[in-house]
Amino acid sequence: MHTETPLMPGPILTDDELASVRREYRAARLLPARTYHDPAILEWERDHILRADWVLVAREEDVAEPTSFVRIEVDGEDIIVVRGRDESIRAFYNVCQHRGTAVEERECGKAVRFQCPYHAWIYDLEGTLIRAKHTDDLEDFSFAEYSLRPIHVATWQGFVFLNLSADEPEPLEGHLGDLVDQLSRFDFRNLRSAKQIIYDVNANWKFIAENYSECYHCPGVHPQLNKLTPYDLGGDYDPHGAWQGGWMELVDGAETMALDGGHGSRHNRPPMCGVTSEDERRIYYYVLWPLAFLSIHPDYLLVHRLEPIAPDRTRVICDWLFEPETIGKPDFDPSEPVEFWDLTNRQDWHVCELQQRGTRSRTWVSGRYSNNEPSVQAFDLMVAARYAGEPFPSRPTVRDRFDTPVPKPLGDAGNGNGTANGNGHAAGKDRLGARAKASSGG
């Protein structure tokens, strides 16, 4: 099982600050301003979150064939992801163990082996050092010891996840928890990317995740989106695992999310594999802790991946994924969903950047959640749990539907740990858990 990485000397947040985030929803406060601005906090997050938890980094299609590889960057580390001749996907730091030279210069391609361009040390596709001239008489030298440094890798639904921890991590499916069952009816593995856009956002990664977690801002910030999925029609899930999520309901006549109003805008795009009649009336939104968002539409999957660059800067990679048969149609045209979400993304980035600017003020210490933002607190509770070195809590407040007048607390959540009984499970969860699983076919 995964062992929590020890905290750095001294608490990130004081006991009072942690308690203020973890109070019952209507009494709680947001994370303190310094968690979004202090470089020392971002460095702690790098060590104890980005390099300790499973992070979604790529798609299996990026290394679709044996001997294919792709270079990616995770938290400043240059990494090779390669599919071996045995079809297994592996990952290694792109560092020759001789003098530290990057072994591979290409961004992607095919490789029968990896050969360092400096002194020609050769590694096979399993990372094993197989040739190093003029080392035969060295004392205490072994090829095994100087092989490429491996990285934990796992796949789910066609996504490639890495865990940079030196210790053996919790299995990916244990990390994802009941999300695995909830999304099991879909077959995302076969989806293919039709478009990718990379954004550079001058905002902290947590502001972007909090923004994604609520639609309180939608009427003013996203008028096009709010016309298709009104901000007060939908519901939340009660997650068990490193995720949170919910759904929004499409208005009558709308088929998907598109700039033409969603009416007839699927353009002969059939539903994705596994989509039910109920799914065709919903847009699902999931945060996969810590740095990925999945937005499930009837006809496509939208994926956001975050790369924290600085306390006030985040790179966001956005992919539009479709069924291969849909992409193969002669009249396939993804421009409507791409343009819709490109506009929506830029609207979000604008307000996130304004938030980053405003919270620099000494006058803003920590805000309050409106009664439309329990999902924001749900994300902040995951952050607070990591800051405290504790397991993720069940959320204290869940709305089975957004149009419920008052959010319903699950049990007594005012004990400072965000749970009803202190063990990570809220006593009242079964009502929504059963509803969520029933609606997802899990």
Given for the second form:
Amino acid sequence: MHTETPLMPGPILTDDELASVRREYRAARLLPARTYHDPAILEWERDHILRADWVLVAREEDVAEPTSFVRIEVDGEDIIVVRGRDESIRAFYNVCQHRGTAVEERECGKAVRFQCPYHAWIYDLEGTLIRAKHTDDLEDFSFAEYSLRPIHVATWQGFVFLNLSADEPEPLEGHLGDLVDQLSRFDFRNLRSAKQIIYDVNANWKFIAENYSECYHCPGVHPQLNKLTPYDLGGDYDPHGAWQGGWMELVDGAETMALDGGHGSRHNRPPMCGVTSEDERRIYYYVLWPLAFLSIHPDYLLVHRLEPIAPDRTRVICDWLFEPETIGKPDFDPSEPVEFWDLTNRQDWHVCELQQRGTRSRTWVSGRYSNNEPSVQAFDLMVAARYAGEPFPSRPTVRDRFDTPVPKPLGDAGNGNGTANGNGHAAGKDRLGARAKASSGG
Amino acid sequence: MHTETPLMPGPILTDDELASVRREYRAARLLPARTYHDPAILEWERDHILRADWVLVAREEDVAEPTSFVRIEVDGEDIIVVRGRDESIRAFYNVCQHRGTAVEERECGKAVRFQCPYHAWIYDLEGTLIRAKHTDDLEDFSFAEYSLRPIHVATWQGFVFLNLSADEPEPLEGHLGDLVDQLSRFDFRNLRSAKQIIYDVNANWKFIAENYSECYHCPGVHPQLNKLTPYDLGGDYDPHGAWQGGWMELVDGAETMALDGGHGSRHNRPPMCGVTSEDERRIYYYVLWPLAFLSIHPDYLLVHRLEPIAPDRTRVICDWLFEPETIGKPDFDPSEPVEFWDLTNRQDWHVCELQQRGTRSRTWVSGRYSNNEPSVQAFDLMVAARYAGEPFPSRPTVRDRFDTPVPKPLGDAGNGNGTANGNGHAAGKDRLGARAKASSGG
Amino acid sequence: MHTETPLMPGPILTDDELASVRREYRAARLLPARTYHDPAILEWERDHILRADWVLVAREEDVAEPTSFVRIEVDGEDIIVVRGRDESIRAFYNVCQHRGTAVEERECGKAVRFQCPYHAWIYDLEGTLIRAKHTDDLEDFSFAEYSLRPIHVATWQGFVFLNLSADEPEPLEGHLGDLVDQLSRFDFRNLRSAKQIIYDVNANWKFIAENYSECYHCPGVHPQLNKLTPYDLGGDYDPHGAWQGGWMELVDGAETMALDGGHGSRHNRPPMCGVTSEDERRIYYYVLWPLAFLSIHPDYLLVHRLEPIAPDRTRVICDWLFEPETIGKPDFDPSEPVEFWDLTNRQDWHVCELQQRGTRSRTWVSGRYSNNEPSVQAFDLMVAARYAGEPFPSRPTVRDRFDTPVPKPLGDAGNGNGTANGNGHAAGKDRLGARAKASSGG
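To complete the pair, please output the form predicted in complex with another copy of the chain; the form predicted on its own was given just before.
Complete assembly follows, chain above in first position.
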């Protein structure tokens, strides 16, 4: 069962600001302008989101073998993630407990121990202080108390998540909610990244997440993408957990998202483990709150991770993951999917940067959703819930993203106050191909 | 009649600080140091000066033909200025009302409409939203309400002014006051820029305006200029409106300000339209509050526009404007005036930057005027009036800039509490060549 | 007699923070993390340390002859230090009292007067305004009042100190306390800098001073240095004044600190004036509060000066000073000492920068001293005294830096509440070669 404890502090937005986001979506407004520009808001987000939620930071393959480690930055914190000799993955702040020096200087590698370069204090791979010369007669001092400070770690589908809260957090599975069941038919644990591109985007992280959440912009911004998966073919899920998502449908003749999209565009890459014949006709898009996107293709998994640098700057790390058997084939060549998404990414960053620039205007208060952007509101409602210090909403108010005629009944779609549906996945399936014009009440 | 509504908020300076600037000028102090260094002061100035006053931003020639537009930045705002098919000039914030994206990416050009690059919302040249897909069933939504936000525009002598206040501002002519009559003998509407140089000056915008307002520094800083127009030959006007100015006299044998100053230095450039034989012996200098300087030469018009970037940084855009017939001559060559003023500009920026650096000292409180700088106080008094939220003073306390013997009576010159003279221009003329040592009271 | 007036303002640290630093050193914690990162703390330090204490800024040789001057920056202030025709050294803020312009633009040179480049006001070498055109009839104005603002200057051992406080400060000799006697056997006045290297270090100035104060890091960080002066051979002084220091012993066969350390490494450089046979076997290290380090070698004097630029950035100016006779020798070559200390400096900056990075972590509160770092606490206690607005502690709580067996009695060593010893120098001598494991009570 997905549960969530309310966050401590009072809301950072005014009641009016929160209310305007939380209206029924055809009457709602987007998040207020200042949430994308004010350094104090980002600071608040760092404290209450980045340091309070599970954050996807790496793949298990990044610490593939015992004694391998990687250094990671989350929320400005320098963190060591290391696989112990016992195969367990652990994480520590990279801070010597003597005088605060960064202990490990390498970005990644193998370590038999961590030795501070300043005064040579030594910690083992479990973070325990095991050597500190000239400390034998100190008061109130023990190696146990002066060990590297640990960070909560959990894994799922080959992803490594950290939670930087000082207290024991909700388990990762509870945080992910019904996404765990929904993606259980897949097995992403063995996937390997064949390509990584890091982008420096001059836009707020929330603009990037909103951009990922809708395809209203696809006809104009992504003509290549829109040809393979038209913006009005697909559906959205009812999430119960810290995520939201949906799918788009490949047009006849298209096999995957690639620059040479169409028949043969998979170049003999077999479907990933668990992919059904239905999945082979779809691209699934998931926002893993707060900072990761999973885009599931029949033959590869695209992963975006966001690192907020400043209110108007975000680093985006994009990985193309394939089955190891696929990568191992002599004719393996990921360039068509890589170039397709690199192009699409850059198209997105461009409009996000224009949005960042435009919304700087003092005249700008907040925007409006078209009726093709309910998933943007779904994301904004997650943000608003955090700002309000409340649990995530059990569901977005409206779940269809289309304004074309309804081909078949949608049950409670458009019913903003329906009771929670325990099986969002099944609900999603029922709505395959739905193009609903919901009677969204008023 | 020039009228002015007091600005809303309370003063940003203390009573003592304001009083020390507003003393009779031989006892007065300059603006306090922090007004040139404190980011909060610049922020206040942005709100209460740059967004409250008419600001000269462009020439009509920049949007010469119907459908031509130019993008302009005022106070950090990205603004589209466009000439409609009806020849009217309009201005809008470059912000799509959907999700706040910058609509127009080009710096200038022709536009049949403005289409947002993100979700393709379309606005006509009057700023009206005319197409927004998937918005037909939104609540509290109309194309009229979601049109581009307009900005007040006015023109005078071929200059385009914007006023960014939300409320209806005082008309431009009222703001300019008696400057309109004073310059009515000229017709600058057809002038064209033959050269533009943009400078990045590490000094506060007010230091640059103060520097422009006096020639006490000319003997040492501008030996070339001082040879053509000695610092002690000229006079100042009694302004009634948001301006201040004066003139300097060309020495015998000098025809204009140019690197080869002297006989023949106009190179067959005829006088500009409206220039009298008296004008041919003078250079007029006008500060158009808050951010523009007009320097009227017999044969060309020099225009400086300031863009405050930071407390210690100002962009200065300098244009050399000539009559189109002059520019059209086969032997037209503006290089002598351009090089003369480029040299003079750089000499000024250098001392302004040294002043910015020196006044950073924590020991620095504020300076003193010599008795050769009443126009600096005149400018400071305009600033102080804005800081106090009061109308501009009807006249500066003292109007002569010279401490040499008085050659002829000056009427009310030096009389700090005289009644306003409705004809500053005529007053100026009477004082041609005046070198007054005013009895400045005490 | 060393006296000190308490500083005005209340403490900037909490009582708990101050108490944790001020405990007996085996129980004490280092200064809190925020003192190294918070811009408000640096601002406080600028006001209450850099502008309140005597700061070593130059050598007398920098203004060797009458009319020679040098420009110096202290605490962001642009300062002229000049030797008058009467041989006296004076200092002034480089700010014209007319409109605040920086008067002198050259870094150093000779000056017959200081003439402002803006309006040509002229000051003599004593800072007195002697010419200001067009000021004859101003009110409340006199040349005396509008002279360059002077700064307190004092010299000792050829060093020039400034004190920027507005009030009359304690005399320099009182500030230096018993250091004056302790170093009176030397005569550094004639020394000349043969080499200067300026470093830009991404670390707080206090981290750099702490680093200089201990050799616990030497075995790992400075293998070259540790071979010549092993970290556990030496002793510390009981300071009475704004300083702290100690010495290390050269191993047999080593003559000085140089890259070719060992026999012959002095390359015929004779001992400096005043160096005894005991001094020839030692390197003395002194922190001159707040921003200078003196490292006395048998044959040269190494001087570090720190200039805090930002919480995480410090400029370090390092000079190698020799006797003029030594420099004058035809075979004089300082490269071995220069390269030795340049290497050592860079090793230190590297770990200081890692410490700056590590201590940024929000999880970092403050560190612990090993029992080999009492001089680090001695420095931190000076900082804490300033933070508390109190006089410097009469002595550090513990003075031995070694945890190896005590070879001979140490008197009051380790006695945190002993009465002040008026002759720290003699105490130091008694402890030559001490490797004390003090019974540090607590």
